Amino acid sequence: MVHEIALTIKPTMNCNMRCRHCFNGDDLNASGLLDIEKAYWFIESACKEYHDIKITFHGGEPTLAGLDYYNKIYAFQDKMKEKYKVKFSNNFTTNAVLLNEELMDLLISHNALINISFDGPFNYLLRGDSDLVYERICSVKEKGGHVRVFCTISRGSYKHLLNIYRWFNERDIDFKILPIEPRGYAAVDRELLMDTDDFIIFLTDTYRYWVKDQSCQIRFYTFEEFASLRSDTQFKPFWFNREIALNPDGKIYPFGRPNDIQFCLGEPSADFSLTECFSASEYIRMLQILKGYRNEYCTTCDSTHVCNGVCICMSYMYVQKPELLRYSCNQSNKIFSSILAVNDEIMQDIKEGRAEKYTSIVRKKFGVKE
């Protein structure tokens, strides 16, 4: 049995919000509800071939499928766990407007990581229902659930990044920042976009603060990743051959991102194998396209050893216009360069016996033995 696979299940592409920057843009409301029998098939097919199965519910807005839908899904998951002796881990990505007590309890009972889109004190710039969503976040925490906030940073908020970090830290809320990029509605509303060089100045200053902030009591996922950056090591592994998605149309795609719909890998059937998806002609075609972009962008990029094309591949899964790919590649390259310079300073401090100025998580990331 193969070790692990990551499944994305999109019950619907509909959404109950219209966030100003939405990366899906006008692709929302493009389909109805995923046939739950196909979701069952998808999950059981993974159980037949893999041991560790990560399931992420995404959309659109997955809560629109309703509580009964997820009661059935998780009951089926429990049945499969017993039948095949497999291990499940669950993620659930939501805007939280419809995340009621019953659904919270169900997700928490299955140890799901609940990812909530919320931009802290600047949520009003891009989204609605700020007070309600914040209440939902607090409710998950009060119930002992595992919650992580996805915080989009845009032109109206990037100069306040340090205050945003302090806001989340004071409220003991784990979070990750997502720099806005010209995708979906944000590709049209250019007023949302940041000046890349200015953004990186504020980002780097906040990172310098975080690495020494002894009051930090949360997981700042973005900066924890930054603390692992090294100039001679690829920062993230490729997700090829280990991620696959089932969309609301009942068809299988590589990753569950907007541009994936170019590469349909098939539909559920009695003799269909998930593993065979990774050798399907459309999957091979996608890999060839991505190889071409890596050859085009990465040979002249200063961050080749750090990225090795992960960023350009990820960007292509969202958009395919060359100017938008260049935007993403340029932003990533500049972030890497700036953060690596800080990390070089940290390594020098550690080498010279000044490790105590940094937090325990940073010391651990840099291999300091306590």
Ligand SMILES: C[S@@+](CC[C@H](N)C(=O)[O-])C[C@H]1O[C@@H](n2cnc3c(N)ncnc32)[C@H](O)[C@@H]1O
Contents of the next structure:
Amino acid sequence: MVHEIALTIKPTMNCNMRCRHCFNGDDLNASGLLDIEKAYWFIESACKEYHDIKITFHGGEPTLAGLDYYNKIYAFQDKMKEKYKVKFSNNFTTNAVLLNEELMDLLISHNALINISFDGPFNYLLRGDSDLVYERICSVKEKGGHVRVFCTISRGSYKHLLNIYRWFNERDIDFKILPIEPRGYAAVDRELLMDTDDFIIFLTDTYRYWVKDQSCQIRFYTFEEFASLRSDTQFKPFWFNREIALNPDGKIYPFGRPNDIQFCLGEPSADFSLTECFSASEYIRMLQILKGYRNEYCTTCDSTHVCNGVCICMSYMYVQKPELLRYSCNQSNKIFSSILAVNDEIMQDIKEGRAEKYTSIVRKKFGVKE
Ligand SMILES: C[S@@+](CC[C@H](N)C(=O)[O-])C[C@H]1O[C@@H](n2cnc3c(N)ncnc32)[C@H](O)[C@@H]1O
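Pass me the form predicted together with the named molecule as well; I've looked at the form predicted on its own already.
Complete assembly follows, chain above in first position.
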């Protein structure tokens, strides 16, 4: 039996920042706010059927719903925790412009991982308010909160990836990178896109540096995931039936990404079952469509054994155009191949007694007994 569920709740698709590359594109002009009652029903239905419930607020820009909205949401969560004896983990993904003291305190008191979108020294390339957002990141840290930066890498910044890593490390800020994808605005403004082969070179060089960087004091989430990759292990074995989203229109969708609004799975109500969404005819139809894409793309891909189609499925949740799907699939395949080659070298080094070259986190990922 599956005990975990990841809920994405999007209170609004509206946004107060016009990022040049946003995959939501013009959806950001939609002004509707999710009826809070629907959010309550959604959360309570998860509590009735699962033990471990991860809730991510996303959008659009979730802070636009206002402090009062989240005071009510987290009070409700506290009530549900008591009533159903469940475990919650909270994530909140924001551009941080409206992340004021009160909201920070509320999120920190609920142990939320606060994901702040910010591109370090190259933030100005894609978005505004760089100084303000940096201040917000520092404030969350000073308050003892848990912050993770989402750093988008694009044409203007990818050649400086090593410096970006050092920049975050010097400031003791945990982060992960999001390589820009041709989706939404970035599908139109192709000047923002990277040369894939070139990107892989910079990415791999930086990974090689990171695995041995004894000065690393931060969590670099992307590279920690890379260090777990093995050529004979699927990187995301449980992708379906584990995630579900509630959009501002009060309806449920498979993942809460722009293209999955084709597959409406229902609407929360007082006596509704979340697990039934995964056997809804629209969920089955989505699985059939994805099976078709996997047959088309995965049979000739070198990374099939690691990816098992997750990359193409994930990409389809954002966009449908074959050209854009091919871009993401090709990029993922090349990342897997290049990083797995480095991981093979690390394993060889470890086998031959040279484990001390690597940082303790890397040694741990590779199963070295200390
Ligand atoms: C779409 S925003 C929504 C949540 C919130 N408003 C925020 O700014 O974090 C979530 C993240 O997706 C990233 N993102 C948006 N469009 C992207 C694209 N075309 N390629 C890669 N990442 C993208 C953003 O940079 C941001 O870090």
